[in-house]
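To begin, one chain is listed below as structure tokens, in the form predicted on its own.
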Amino acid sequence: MTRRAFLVALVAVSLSGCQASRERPPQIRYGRDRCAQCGMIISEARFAAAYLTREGTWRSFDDIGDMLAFSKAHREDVAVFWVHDYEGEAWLKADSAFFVKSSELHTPMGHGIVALGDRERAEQLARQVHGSVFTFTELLGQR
């Protein structure tokens, strides 16, 4: 293999690795990793959130509201936002989740925002906590 062919192959593998990482959720070490916004230890999966910049840097947060605040303040070029399902704790891509916002939801930093993977479940929770349901695009527009 020539040096040029090797370099082309290396770049292709590197780029495919970046693309693949957008499809995999972050790996937060609960009880050890710190929130990029407030510096607190991330300890509750159901409230945790993260995003991957286009440059390949992960940012992790203990509260969805902290992720939104950090993103707005730093204006990084984000490839993908991830959030946890409030009820089942599975990772969800934020653009496919539904968000409930209520002052009755007690989240780590008091933003009162949680994510759910199903609109019906989000609407049920919103009724219980006197909140509102948003898509991620709508939530971003509020900030």
Second form
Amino acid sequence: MTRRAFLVALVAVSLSGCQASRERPPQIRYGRDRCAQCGMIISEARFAAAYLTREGTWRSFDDIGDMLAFSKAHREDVAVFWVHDYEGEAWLKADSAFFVKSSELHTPMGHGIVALGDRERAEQLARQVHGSVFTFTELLGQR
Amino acid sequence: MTLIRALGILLVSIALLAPLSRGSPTGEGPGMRALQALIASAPSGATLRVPQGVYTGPIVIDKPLTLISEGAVLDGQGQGTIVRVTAPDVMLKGFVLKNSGRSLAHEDSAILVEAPRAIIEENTLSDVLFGIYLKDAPGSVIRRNKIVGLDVSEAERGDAIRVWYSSDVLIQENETYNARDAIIWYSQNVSVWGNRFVGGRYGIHLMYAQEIRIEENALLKNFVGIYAMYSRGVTIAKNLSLGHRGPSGYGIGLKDSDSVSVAENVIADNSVGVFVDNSPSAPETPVVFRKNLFAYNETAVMMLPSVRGDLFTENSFIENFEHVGIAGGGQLVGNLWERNFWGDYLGYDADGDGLGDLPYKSERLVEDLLDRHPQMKLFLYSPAIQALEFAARALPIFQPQPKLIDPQPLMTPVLPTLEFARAASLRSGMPQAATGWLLFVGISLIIGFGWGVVRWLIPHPLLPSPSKGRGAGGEGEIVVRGLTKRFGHVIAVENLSFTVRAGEALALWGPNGAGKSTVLHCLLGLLRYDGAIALDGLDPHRQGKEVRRLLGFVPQQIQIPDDFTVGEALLFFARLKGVLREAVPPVIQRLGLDKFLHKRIGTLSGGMKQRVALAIALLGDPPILLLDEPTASLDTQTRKEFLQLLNELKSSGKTLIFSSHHHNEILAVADRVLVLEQGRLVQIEHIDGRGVSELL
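Any chance you could show the form predicted in complex with the partner chain after that form predicted on its own?
The complete assembly is shown below, putting the previous chain first.
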């Protein structure tokens, strides 16, 4: 292998590594890890959120509202925002999730925001808890 | 009206008893349906006495009623909430509730109250997700309940107590185990008093709460004892916060909280005693720490460098690895440190006003490094850390900027614990639980270690030089020269000199006020004195830690919380003394405590309590035992057994010094007697086969 070929291969591997880590959902140890914003122990998966910076640092949160507050305050270069499905076991990329906001949703820090994987379920929940449905872009714009 | 109510009670009781007399209403439905039907038919304001039996949930109480259990068990069968209260003025007393649903999303609870003025009292809740949930239930009382959470991982637990938009609430004398939090959300004027929170996530958790009083609670081995977040007007007083060493590991945490008073608490054996983040958020709402005892924490107070407006005054910082830490490093500014006691203070008090004449500066190099690089804690207590400490002392150029300066530190620790515990005892309405807890920690500091304050740096010329290891004149030798102790104008001990050989038993004898206990307290390093003392060549003040390893102390009566078991007490003291767990069983065996390990201290006889005290003194196998009238509260038979134990210890080579009023005790154990009178030595007698009857 020539030197140039080696370098090209190295760059390719690095890029695919970055891509892979962006696709890999967060690994939060519930009952152990602490929220980057409030310092509380992250206990409930259904309210959890996290983001990965372009530098490769994970930030984990016990409440989606805390993630929004932290990202606004620290303005880090975020590669991907993740939110946990309120009703299921899956992690969702925030930009493809639907968010319900209501004071009747008792989230760990009281922000009252949860995420769901599809709009229909989100609207159904919003009707139950007298809330509204938002996209992630809309939530970011509110803060 | 009274007649109608009495008739109501009678009818309901008869009706309830009828189905139950055919057998316990267990199984699907009938019991609960019967109970639900009776609630439906009961007049508003009636009292229902629910007989013994198992009733299956759920139940809804939708009118003002008093339900009193006479042995009734409400079983949720793992489905939903067991009891839901939707009407005001409901009382639920004495029930056993178990097996709620498991859904965090639905917040399945044992008791959910959604109306004002409920009284939930003396119930036992087990295997429940959420315990007692007050939701828009102002004016309610949660009193003397026992709540045991589910045996699941921390992440799957619910709150033992949850108060949600419910003001004017009293949470009193409850016990919770293995739940998530006792959490108070969006509520005002809540009093949390005399409870015991064990093994949860946050013992007491405040979120956006105001005017909250947290007093005389025991918070044990949670992740965090008390965490106040985004709250205002919080009083945290006279609590015990102990053993928080899991994730976070704070005895007390404050985040974005204002107007907080933290006073007279005992905060011991935590990873971090107090954690402060952005509290106060504004200078006009200060946070005040007063008269707290911080002991045996890895870090007593950890603050973010941005914290401003905290006042620390009259607190005692004793035997913490680090008294004050700065999270992430940096400098602390804008906080006041006034008249605190610092266990490692090296100054002096020439004018005798009780305040040090030199300021206390917290400036350890190692602490500074640990603040900036927490991962270095891996090397705590290692030779590497010791080398760094040595280098910093030898070459002061390495010393960092001081983290804080206390201009006039206290020369003696404040013991709020003992003072307020005594006051609590006098009030006496309070069961001795909290009192005992607090006395316990105070006494434990004395029994386990003594205060060991470094004061004198020059060895006394009349004393033997300290040996490189233990045992300048044999392991357990004690040399006292010219010991004098004054309390104001009163001379308690005057120019006392004596030597005790290793393995010898010396009795201190004399009337009350002769100075016997004062001598023992000087040997322990609890009191400052003139003259010199050496234990195995070591000075109790100058080499406090080393001396404390040589000593075990048995007081006249040990104060241990009644609800501690013998095993728990021994393990706790072993941990405080840094004794390995493996060293505890031999002590248990030696003192014949095997069968009592699960007994609670409160149920033990006086003799057995003293046996436990002796066991605690023997942890770590110290060569010297000091005993202050150890059999004073024992009857003749128990005293005889206790003296037998002391003789066995003497035979095994322990050095004993004990004070006593009983001549038979002295004859049975002592080799020599020091006769004291008004603080002076008037006679030394040897005891042989003929005894010293003419002396005594």
